[in-house]
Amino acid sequence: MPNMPHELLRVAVEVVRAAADLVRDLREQGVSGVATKSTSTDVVTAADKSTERYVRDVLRERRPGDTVLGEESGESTGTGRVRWILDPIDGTVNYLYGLPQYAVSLAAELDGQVVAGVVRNAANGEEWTAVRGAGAYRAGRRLHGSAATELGQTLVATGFGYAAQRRAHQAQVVARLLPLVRDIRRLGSAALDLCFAAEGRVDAFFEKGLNLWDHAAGGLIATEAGLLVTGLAGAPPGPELLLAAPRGIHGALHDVLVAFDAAGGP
């Protein structure tokens, strides 16, 4: 079924655009139902939950039998070959404060492999898409990532966990890395960080502690833009660490992060 990934992307784009409109409308009405999850700084809002319910309901209607894995409600049961991986609002703290970097992220897995993904910044409507083997795009323009080849000229995005001990370790890594690169950016949404790396708005991105819904769509977009999306020391990208960088700087940044034990700590 060679056209199936493109069909899945078409569904994903339609669903995500409507979901992003919902996220923006709810933000204009005022953030409500704020609660915490893993720590007192890890927030979830009523909009996160409402948006996830909306996407699940639409996917159930459009594609009955598919499985949905969402950040807020876990994984549903399904009988088909497709699993949808959803982050209803990636960047909830930004959403809470009204900072314009929060996104709806939706990826489609076919037989266990992510084959399509879309990330849409609900604050400004920017949208990135990818189909495995067919490239990554924003606004009709194919993306190719950064052409950087020198670590010292590299703008690196990263993110931090919510637990204090993990933050302390991540701060040590960043403090050692900062003198070696052009600068560090912390934008607050891993999905958008990956899309920015795919577009070359930052040269590279790394973070420890990401869940699948944080990077499934964005990771495919970065990969299809030509970036290497890996873990460290031969590990796959995942909770221990995800590094997305163009070939020209991936090796140097990878080795520095290994030396600084970026995948270690709590």
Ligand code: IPD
Given for the second form:
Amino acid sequence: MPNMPHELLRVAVEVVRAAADLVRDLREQGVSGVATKSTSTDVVTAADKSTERYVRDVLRERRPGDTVLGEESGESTGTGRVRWILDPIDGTVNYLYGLPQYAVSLAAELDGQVVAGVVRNAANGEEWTAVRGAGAYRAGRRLHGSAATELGQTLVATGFGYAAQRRAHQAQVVARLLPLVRDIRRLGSAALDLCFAAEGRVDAFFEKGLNLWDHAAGGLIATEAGLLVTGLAGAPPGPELLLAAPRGIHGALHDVLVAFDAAGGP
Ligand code: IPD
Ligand code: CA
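Can you switch from the form predicted alone and show the form predicted together with the ligand instead?
Every component of the complex follows; first up is the chain already shown.
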């Protein structure tokens, strides 16, 4: 079915818009059900769980047979060619504090390849979409990333894991990188970081330790905006490291991240 990726995007956008409205409404009622996950700083709220439940219910009804992988409740068993990858709230710490930088992220895989993705900032309604081979868009405008070519002029977004030892290593990498670039941004949502890089609001983004739901949709959006989305030293993007950068800066940033062992440490 040639239009399958576009049809999957249509479903994804519809579901994510309703889910983002739910996230916003729940935030207005006050944050509840706060618990911790992997460490004492890794939080989950009632809104993460109920938003995931909502998206799963709608997808089950709209597309029975599809598999769903979600951050809060793992993977369901499907029978078809499609797997949905969901982060109900990416940027949960921002959500907790009321910083307007948290998003619903939903990607659709067809036969194991991400072909459609949408990320919507639930706090302000900004929405990024992409279909593989058909470009990345926000508000009807096609995205092309930044034209950066000099490391010293590059605004680099990054993020940190929740475990103290990993953070200590990530802090060392940032300490060495900071004198070489324009500046560093830590905005608190990897999905939005990738969309910002796709749009050129930052020049590039990298992070160690991301999960698939953090980057499946945003990674496609960055790729479709023309960025290279890779790991280090020929590795694919993944938990070891994800680097998203325009062609003009990818090589230089990649090489310093290798030199600083950004994919290393705990
Ligand atoms: C986190 C955010 C954050 C990144 C962390 C992620 P969550 O996702 O994307 O920016 O630095 O690695 O775990 O916990 O808010 O869904
Ligand atoms: Ca999350």
